[in-house]
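Only one chain is shown below, in structure tokens, and it's the form predicted on its own.
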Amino acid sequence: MIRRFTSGKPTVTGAVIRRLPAENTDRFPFAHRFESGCFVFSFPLRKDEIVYGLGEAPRGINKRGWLYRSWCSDDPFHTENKQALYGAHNFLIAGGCGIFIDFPAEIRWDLGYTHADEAVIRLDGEDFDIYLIRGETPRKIVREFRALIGKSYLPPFWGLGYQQSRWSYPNAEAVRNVIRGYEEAGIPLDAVCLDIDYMERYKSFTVSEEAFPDFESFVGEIKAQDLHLVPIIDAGVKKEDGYGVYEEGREKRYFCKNADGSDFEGGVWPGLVGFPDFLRPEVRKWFGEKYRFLTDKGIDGFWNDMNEPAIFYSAAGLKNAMEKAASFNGQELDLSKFFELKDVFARLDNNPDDYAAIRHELDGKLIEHPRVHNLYGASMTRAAGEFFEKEFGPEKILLYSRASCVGAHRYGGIWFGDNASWWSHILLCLKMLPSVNMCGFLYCGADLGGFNDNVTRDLLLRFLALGVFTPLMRNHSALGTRDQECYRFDQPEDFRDIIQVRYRLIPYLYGTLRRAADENDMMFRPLSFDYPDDPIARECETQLMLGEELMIAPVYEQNASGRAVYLPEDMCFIKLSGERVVSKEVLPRGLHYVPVALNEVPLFLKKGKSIPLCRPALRTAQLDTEKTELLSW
């Protein structure tokens, strides 16, 4: 049963799909107030209750104990002391009830860190609808939620393959060398992805002639090797005469403004850019239309990005920096004068005041921009999949994005951001795939090996070892860190063997990602949805059950040689590597150790089911998924 309870003019987000009956807040069965201009609600939390969802946010699969925050971040460090990264999922699951708040605005969401018994909520403002969903388990709570908010996206199939990127491949010979590296390793590959060096100085929908010359013609040498580019996508337009997307942009009012009515202007990659304001559907329409400048000439995946927005500085802001450093000119800088000259710059990017100085157009009146902050990224999204639904139709162009909210699940996936090459993120990568799955999102997946700081070999093919499983598996790197390509290290062979098991699994995993978009359900679930009573599954956050048949269990420990597993009824262990199972066999219920070495899978199946494997092959047009062999117990 679903209840709607709604509160003044709610904002139309387009995150459900269905139009229920509204009640009033009056009705609302949490203890709840209006205060400051804000909605707060709580409710009580039981000793050992599990709160699950919000879908893309730091800390466990439980979120208990910590304060969270949705609000679409571009914060590149993610760390336990963080409360908001990229996505603002208003979903979570708590004492036997879904409940979701299609609000666009900052939420605050305290569970159980003020006070451990109780959880705390507050909306930044008055207009909302919260949906109230109940349901026997919470399995079934997530089904009724996503029917509620509609199908999510469906890649192509190659878009199942592995994808290579790095900030950047400067130019068209780069590219060549890193598919012929994998080729000679003997490693699958589907794409490489090319991040903002592609372009004319980093102007959205160019291509560098001097960088790629004849960029319809190399696009075409790709794929004849059955390979794909995905290119970024960038959410601000530059400002410059001449750049006919800015200049078409200006002259049909399409960028966001200030208050005057004049365009907002922030400074990212190219310099001052305009923000094109996503929220109205002619600017959408607009904007989707410019992604045939690719698509004209054989691109057939983007990758979204920098659409939180991300502001490096505004004009008005970086004004207001240079005149307050000027001021220190001349002066003996103590203790807090020194700190206060650092702070002027380090508070340039992603400042409130400049997110606050935004306005939309909505209905024919500018809004603030932090009313609708959280749809900014997901109305991107919106705009390129309607465009390629419409012009392609469903499942023919790969597309995924940085900042999201729900609703931005039916037109495109989500990658997990700015990661770093730490072992944590493994686990990281691992607690957020049944959250997003919560929410909406399938088609997602952690940048493997990690974005930020150096890889080592071992944590690479342990990150891949989980990568294996995702809908998403990308390998993609920072600039200015160590070269991230699996072909570079030391026995290239293991890596092999680890993508050479995700080839064989793709029929599998491709049948169960289409199975979880049909019956509006999770791929990845925490193990407790699964085994209620067993407290010892309850409790665990390092391993998943995947589809009806899998239960996985990455190794996420330095040097470590395997790790210590829990079954929660008798499983089959099963190690594959390459095109050889290495072994199986029987373990019953209990806490086990497992050894696993670098370039095996290890999987769990479940008694009397079975998974179909294919040969692998150096690309996903070349799988033959008419020929599998099944893996049984």
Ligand code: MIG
Contents of the next structure:
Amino acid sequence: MIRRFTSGKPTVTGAVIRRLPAENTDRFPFAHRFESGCFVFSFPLRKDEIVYGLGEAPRGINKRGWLYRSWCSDDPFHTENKQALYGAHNFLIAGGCGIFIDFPAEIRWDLGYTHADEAVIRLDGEDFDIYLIRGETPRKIVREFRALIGKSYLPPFWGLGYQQSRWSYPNAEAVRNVIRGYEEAGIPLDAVCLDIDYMERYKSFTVSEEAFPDFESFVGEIKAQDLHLVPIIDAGVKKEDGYGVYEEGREKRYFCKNADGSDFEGGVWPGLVGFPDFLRPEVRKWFGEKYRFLTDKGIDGFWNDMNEPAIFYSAAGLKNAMEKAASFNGQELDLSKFFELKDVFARLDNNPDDYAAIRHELDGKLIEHPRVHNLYGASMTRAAGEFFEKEFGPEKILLYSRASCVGAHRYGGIWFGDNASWWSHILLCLKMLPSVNMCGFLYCGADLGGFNDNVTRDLLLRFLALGVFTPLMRNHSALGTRDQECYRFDQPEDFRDIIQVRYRLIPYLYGTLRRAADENDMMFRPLSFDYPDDPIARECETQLMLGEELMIAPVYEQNASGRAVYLPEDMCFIKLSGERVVSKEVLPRGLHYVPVALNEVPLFLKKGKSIPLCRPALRTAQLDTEKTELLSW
Ligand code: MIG
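Now the other one: the form predicted together with the ligand, given that the block above is the form predicted on its own.
Every component of the complex follows; first up is the chain already shown.
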């Protein structure tokens, strides 16, 4: 049962695909008030209540006890003190029901932070739709919600293959070397991602002639090996005379504006850029068509970046900062002055003043960007996704994005952005999986091994052993960090053992992903969904249920030769490594310590269940998915 409450004139976000009759907020069952342009509502949290949701966000599966913020943010430090990351996924299960806030401006969620027994939610505006969803169980609530927002994006089959990325492989030769490295180590690989340096001076929809001469035949060379190239596309369009995309966008007035109607200019990788006003259908159509430049050359996968949008500086902000800094010249800097000066530049990026200056054009009116901020990246994904669907049909083009909100889940997947090579980020990824699944995002994954900072061999192996199960399995790393390709480490056969397990599981994983999409269901669930009356399972934040068959429990600590695991019922503990089933052992319900070597993938099979395993191959295209053996008790 879903009730929709409407206030004012909500922005059409496209998140919801079913039109429900609207009720007035007078009938809204939670305590609420309109207060200085905001809508605030609150409800009590029962003593042992678990609060689920918010998708891609910091902290735990149980969101209780912290502050969160819906505001798509380019934040490369995913630490516990944060409130927002790249996604704005406004779905929560709390107060005994599902709550979806269809509203693209900022929302603040106080989930038992100020008062442990109360949730207070504040929308920065008075025009919104809120949906309240009743259901017998959290899982049923999720499924009702997901039916409301429509079927999740599904990737092409090869999107389940292993992808290697790095910021950046500088040229075609570097990409060839990566492929050779994997080949020589016998490690499966399906795609190599191209980061910003494949472009000509960071201009979207260009390829550097110098770095990738005759790109089209290079793509052909890659394809002939059953491999794919996945280039990045940045949201901002470089301001440059003679650059077609920019000139066209300017002439057609397709870029976001300042209040005076001139083009807003932000500084990102290429220098100053125009930001396409993706909220307008004609701009989406225009930008979507631009991908043709690459699809015509044989490219069939993309990642969309910087679409929060990330802004390093604005022309106006930079000018102010320069003037301010100059005013310090010759002054004696006491402590407070010194920090003031330091902050002049530190505050330049992703500055609220810049977002406040941006205008969108909706139905001939100029709208302030903060009113619609969370729609920006999602609308870029939609621009690409609609083009791909129209041009190639469903499930043909791989697409994942950094920024997102509910609605974008129909057009593409997401990756979890700039995590770090930290052990704690294995668990952060694990916790995000069920949370984003609730909000519609099924094709997803983290940068395996971690993006920022230097990885270690054991961290990469353990991270990959979780990544074996995530639909998007990609190793990616930042500029300046240690080489992170698997074959660069001692005994690369251990990596082969892990990634081969992925390929053996692809028929199962692909089927599970597809079923989750078809049935508006989750691929990954918290244990508490399946064992609501088991007090230990309810609190478990280091293990997940996968499909109807499996429980997963990755090792997440350095120098650990295994981990403690809780079995909410009798299960078969299985270790897979390469082509081998290393061990199978039925363990009784309860707490156990299970040893897991660095080249092993642990999984737990439920009683009476079995899953198919195929023979490993070097590419998904070479998998014999018909010939499988059953893994069972
Ligand atoms: O400001 O393109 O999250 O995956 O490697 C950094 C360079 C821009 C951020 C993405 C990351 C990518 C990087 N990008």
